[in-house]
Protein chains: 2
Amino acid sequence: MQMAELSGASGVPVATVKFYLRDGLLPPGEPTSATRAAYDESHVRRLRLIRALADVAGLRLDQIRHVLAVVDDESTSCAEALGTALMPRTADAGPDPEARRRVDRLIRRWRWRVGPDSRNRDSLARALSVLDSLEHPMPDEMLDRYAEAMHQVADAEVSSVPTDNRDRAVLHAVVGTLLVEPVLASIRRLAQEEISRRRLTGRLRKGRRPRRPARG
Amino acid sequence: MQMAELSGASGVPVATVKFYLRDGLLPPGEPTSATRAAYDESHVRRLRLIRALADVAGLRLDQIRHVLAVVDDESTSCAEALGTALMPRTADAGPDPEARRRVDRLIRRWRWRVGPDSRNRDSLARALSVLDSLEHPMPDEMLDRYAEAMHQVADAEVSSVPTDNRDRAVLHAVVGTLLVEPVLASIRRLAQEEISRRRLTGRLRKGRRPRRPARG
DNA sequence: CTCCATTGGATAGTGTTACTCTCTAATCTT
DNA sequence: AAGATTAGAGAGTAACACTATCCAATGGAG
């Protein structure tokens, strides 16, 4: 398929796919002539990736690309891109080494084993340091309630990455942890509203609805 | 206190002080003169939550804005702030129906009441459907395993949210939704990467580890 | 073979967002 | 009286993500 179809398929449009092949988010067609050059499925699904990762995770070009490459770099694993390629928001503010602690704290109750560069640490230790800056400080109970749920989530989540093939598997690391970010606080939102609903009507018993879904 | 004590205790330029009081952002001091405006306390805090909810969680100043209007606005209720106050990324896009009844029927599962002006509803699709395009389609199982971590984790936090001051409670309900998004989605990947790693070291035993923190 | 639409490649322009700067006149401090 | 600070208004700027225009080469229709 040449440039119109790669972009009536995509949905994006010619001129920003140009811009994508030039910033290096899109890799070059195969060229069939000076002016010509044929692209194919893996294209489409690129752009489509680019546009989710930008849409939905809400990550700059920069980023993505920085995500691209993590994934297309075959020397990379699955671990090492979740732990140092997804830095969505740039942590460029001071370390706040109390809440620092905190977070080295919390990582050694659950026995983690954490890449000494992942920045999911540093960015775990900013949102602790402003919530307490905010006078919302984070009590540890609720740390360690977070990270039972996460741990719960995670392992699932972990169990259905493909193992057979590594592009596969880390392409459905990224994407399950990008993009289903959204997916989490979406629910946790309505989870939300739906218990203060509940609070505000009387029904004040705690863990009394079923753990498992109805008619499920 | 005045406009450089101000911009020094919030660490916000003066510059930029201006703005957000032009913008609306941030009320305006009480004038004490035709060139000077007395400022407090609340002003400190509006500046520091401003600077948090653009850097933590990522919102655009529109948005802060209609955030903010909510927690000043008397009348509206916890339950209400969280259904229709925060809507970080504008759903734009079209509907996708099938999306929005998985959506729906998740809700029913589970027993939630929603509103129906929910943007949650809508964010929740929305992402569904970028998942489905990607070929990368998600669960109900998985969705309902969501759905119950969500609930316990929102469990929690409603029961945190103060049931005296009006204005307390719906502040530590917005602050606890917005920007605590970020913490537990950095948790949520140190956990992943502390289970893909588990995984790659050979230890494929599921569940094995404690699901309270070692010395709590 | 001619003619016109399409393409690759390059460059320049646009709209949005979030500040940042400059200026003026009034006022405060010393 | 003099220098600094401020409110208020407007213009300027930097980053970001496109979007438009241009050109020469090519491909396909007739």
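Remember, it's a predicted structure, so these values are computed and weren't measured experimentally. Numbering follows the first chain given and starts at 1. Take the two forms, superpose them, and find the largest set of C-alpha atoms that agree within 1.5 Å; that set is the rigid core. What changes on going to the form predicted on its own:
When the rigid core is held fixed, the Cα atom of residue 194 travels less than 2 angstroms between the two forms. Core-superposed comparison between the two forms: the Cα of residue 41 travels 2 Å or more. Here residue 151 does not count as shifted, since its C-alpha moves by less than 2 Å between the two forms after the core is aligned.
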Contents of the next structure:
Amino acid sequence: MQMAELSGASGVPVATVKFYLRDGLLPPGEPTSATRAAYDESHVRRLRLIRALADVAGLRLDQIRHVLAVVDDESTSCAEALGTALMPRTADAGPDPEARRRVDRLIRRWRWRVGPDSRNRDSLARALSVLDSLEHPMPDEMLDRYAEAMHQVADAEVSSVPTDNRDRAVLHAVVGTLLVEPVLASIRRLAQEEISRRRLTGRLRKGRRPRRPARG
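Starting from the form predicted together with the DNA, produce the coordinates for the form predicted on its own.
Coming up is the bare chain, nothing alongside it.
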């Protein structure tokens, strides 16, 4: 396909496609003349991935470049590539050591095989540290209940990732996770709203005073 067709298939304006080509985010097409090139479905998938990272995830160009570099590195396992796509590098300070130990114990209790340098470890440890600093610590019992629920969610999500194509797998994981997280958060809040109302109603019924008989 030509440049205009690539733009139409991906939904990315021609000027933006040219910018991505100049910046190296999009691989060059197959030259057909001195000023023209042909593109294929791999270019369409790459453009969709770039737009998902930019528009949905809100990543900067340097972060997108890092994600794409890891995705394109054949020496990186698919699992590592997916993890990097979802957790790009940041300059955040390291987590509190005690919070990190709590996360490590959680991982051991659930026998999860997680890399020692996983940024998800640090992300969870930082979140626990913030809760501690606000005097709202999360007990291990609650962590385990979350782990049990999220393990089932993650199993369903990872099982749906296509395995026949690396680019499709990464695109599916990135877009799927970014779009599913708001769904999960909304379902959680709806459930909290329903349970809170049900419990409040139950308390009101238990504490309700008996009606006085009508006079007359």
